[in-house]
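In the form predicted alone, a lone chain appears below as structure tokens.
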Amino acid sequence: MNELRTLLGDVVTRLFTDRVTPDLLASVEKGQWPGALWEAVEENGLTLPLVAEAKGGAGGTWGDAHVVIRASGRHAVPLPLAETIVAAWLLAESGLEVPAGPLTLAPVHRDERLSLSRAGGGWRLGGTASRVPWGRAARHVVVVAEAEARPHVALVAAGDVRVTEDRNLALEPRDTLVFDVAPVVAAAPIGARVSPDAVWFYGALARSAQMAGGLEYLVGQATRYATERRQFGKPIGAFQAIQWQLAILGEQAAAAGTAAAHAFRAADRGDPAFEIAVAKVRVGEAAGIGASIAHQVHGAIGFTYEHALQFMTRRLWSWRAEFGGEGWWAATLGRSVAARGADGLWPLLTAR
């Protein structure tokens, strides 16, 4: 581990262990902005890794990258965190300057496109992006959109978006923005290194470093209670059928991190799409799994809300259907084998 992978684990370690706590995911469900919070984050710099060092980033790498955003979803942030590092490094990489505050990215479903068109010394947005992760709370909008027969990155005004407010499953703003030829804030041709589908990659990337991260602490929290709970005068982790269900659980929560790691480690070589694909089908099944048994290792308690399992478990749910679900991903996994024929397979999993 680098020196900055260091530096950022120790800080998001103790920030997001002394100030993300259960009354303030309860606030947060409630309709409250973290606001406190946020400056902490950005503060300390974790909003923007990916940013060079000269335009007032870390100047890291996504490996870097991938400390925060994993240390997110192990802690449950309630913030745009993961939104933002994406949306300042696809800003950063268009030769746009990345603006102060949290960000989201839109579209987010593959299925939408928005139309971007010059309007005299400016450009103009339309169109409507659905399920967009914290709308409501983003002061920017960064959006990828084609333009003059190219796609282009495009910053937009939270103020100039008309927002329909949803949430997933987590109680976690996923709104409807309607962008009515909004004003746009800067506009520039997507950089040489950025896919088209960046958004739906990138975004399936955080999600699978989140998804990881909260599986890391329903191992950490199902053994704790195992070790705590107590039934027939011994705790419940003593008996066979806990322990058989616990190293399940670990076991899955390491193959769903290697997943996760080795994707970043594969957007820092260039060419991902392949990694994100596995780490998205692989961490999202083990969500899936995880969930089950740390329900079941706690019991009836664990889906009270005044325990915090329920806090990570509903996230879980939720983050494994964004940016494509397993099914989606599987099939796209599918169809890049089949292209490559009988005899592509095995040099493709040994060149990587």
Given for the second form:
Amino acid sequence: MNELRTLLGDVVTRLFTDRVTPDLLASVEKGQWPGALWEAVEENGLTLPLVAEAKGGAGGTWGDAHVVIRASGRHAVPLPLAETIVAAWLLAESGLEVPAGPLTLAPVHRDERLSLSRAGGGWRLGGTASRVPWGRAARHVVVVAEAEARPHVALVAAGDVRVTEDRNLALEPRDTLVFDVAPVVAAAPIGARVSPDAVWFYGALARSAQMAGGLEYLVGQATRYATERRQFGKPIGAFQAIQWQLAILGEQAAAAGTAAAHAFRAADRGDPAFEIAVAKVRVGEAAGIGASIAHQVHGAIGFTYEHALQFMTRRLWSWRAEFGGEGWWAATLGRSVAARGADGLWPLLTAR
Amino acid sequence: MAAQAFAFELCELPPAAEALRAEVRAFLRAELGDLPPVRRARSWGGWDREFSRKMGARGWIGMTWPKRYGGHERSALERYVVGHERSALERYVVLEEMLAAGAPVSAHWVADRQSGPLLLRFGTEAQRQRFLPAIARGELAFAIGMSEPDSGSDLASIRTRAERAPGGYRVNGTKVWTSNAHRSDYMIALFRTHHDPAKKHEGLTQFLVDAKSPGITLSPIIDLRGSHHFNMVVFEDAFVPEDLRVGEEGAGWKQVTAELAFERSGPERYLSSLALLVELIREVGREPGERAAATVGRLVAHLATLRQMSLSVAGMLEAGQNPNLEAALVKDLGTNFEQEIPEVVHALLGVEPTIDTGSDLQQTLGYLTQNAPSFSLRGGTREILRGIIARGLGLR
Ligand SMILES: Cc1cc2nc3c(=O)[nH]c(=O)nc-3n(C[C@H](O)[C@H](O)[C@H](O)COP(=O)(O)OP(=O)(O)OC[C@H]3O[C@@H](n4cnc5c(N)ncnc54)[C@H](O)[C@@H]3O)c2cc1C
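Mind sharing the form predicted in complex with the partner chain? What's above is the form predicted alone.
Once more the chain from above appears, this time first in line as the rest of the complex follows.
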């Protein structure tokens, strides 16, 4: 890891360790917006790693963004941070200005389409997007929609969107946004280097890193608990059955971290479709196994709201299904592998 | 270090390694031609001395060893340059290409992977001069003499004794499961040179044992498929000269631990069932249905991730680090994956596994279904590896 990333890692870890406490998480789940946390994140320049320095960003790479997004997952940061990073990148890649404040992305479902059309000198947006992450909290929504027979990126202000609140298992906002011929702040054809599926792919990429971070947390938390909790006169971590469960958790977290890092490296190289599919499948599977082991090791206390474990496991159960679950990505990956033929597998693998 | 998740830094293969890959593939195409899948499925189990010599001639054995162990043969026979001082990553590419092609690498695999590196690290200069060049030429095959009838996972409990005798040691006892002992030239064996039940890890010493020494009796052990690859080796007053002791008396445990790390760290610990995955993809065709596609995709996601993890371990070796823990972790994940493939193929296709009739897929499934149980035993069992990982988590 290069020095810049180490530095970045230190900054986010310090910030999130200090500020993202169980109390804060619980208050956000009750509907509070953690404004001070957002400001600290924005002030530290964590929201725009992929935007050029000339445009107020950090001028970094996906590899740098990975450090921030992974840490946001590790600390269950209750902000649309990953969404803002991806949305800002989409805007910048398409030559649009990146506004301050939290952003989100829409539509997040492959089968939902919004319609963008010219109106006077500007643009208007119509349609409905469901389960938009942090829809109510975003100051702007970044949308990918077809217009004039090509995909465009459009920016819509929060005030011009009708929001119906909804949420995922972790009580993170997953809202329905209705664009009723909504005015558009700016729109442009999607950047030449960006695929029309970008929200889906990079959303999956971001969730992979968040989950990989979440699994790192589970390893640390469950291992610590196993050394503290005593039964039969010794720490439960002294029992081989518990040791093996934690070893498996460690393995799954390591596999998840590798798969996610691999996908971010591919994003920097261009054409990361294969690696993103690999990551979403592998990390999603690890998330299920990891959550189950972490709960088993914690016993009843981990099944309470009081204990912080649930902040992570509920996120993992939701995140693995968002932007396509393992089944969808595995089938997509399987079809692309099959299409190359059996003898194409090894050359494909070694070329990545 | 309690409560730290494991770090696997991605490793980038240098251009030299990728250039080498093309060369290795061309060699394998020429050498192996249309090797049937069931033969490829033997992975590193195929034995062919001639093939090993060709590998040696290419400079693909002992790739990372210092050049000076070319000895005098280097000037006499220039193409037998020994020790190429190539990077661990170039070596990695050669290994993974051999495994992916199912090349018969068994006759040099153990020596290249662990016996040579062991001698390089702990052997005397004379031992290095004597053995390393021949290993690198693909001419010397090694077996591993660790396990005994009463000592498997609890390796430190071994009882085969090496007692001082004029000019060397006299050995009595029994080794078991010794792969390829019947066709190897030497065995690197772990013997007890000092007995103190309270300190079983002390008093162990490693030796180079000439397979043709008097006092050694080999008997084949037939595996569940009916084939002979491992053996029982009985020592009755077998003599091992002093100069074939490896390292100091009593240093055996430390050395054998290092040797096991070499043994566990390579790509052979996740690629054993690759041939079956390839046949599965052939079987489901270029436009598979949803269930078949998802099955293949999931296995490929695991495979691609394991390769990155395995490469990461190679990168740590290249950087001079000691990735014991990471190697144990990749081996456990990797052998689970290897074992899962025949199960998944069975669940998806429901075809009968066969021995030597039926389709390539059926035969490959037959071979791997029967071989799979060994994957999580050989080189340290799953349970022992998980113990190592738990120690890495600070739990032991
Ligand atoms: C194909 C093959 C090739 C081999 N080749 C060689 C070779 O060339 N040279 C060589 O020296 N050896 C070789 N071995 C032997 C191999 O190293 C041993 O099988 C292995 O170390 C396990 O020992 P064991 O078979 O005696 O099983 P045991 O140690 O008796 O174990 C039986 C079961 O008990 C479990 N167990 C044991 N101790 C513990 C513990 N403390 N906690 C929890 N579970 C435990 C094991 O994990 C295993 O599941 C080979 C084995 C195989 C299968």
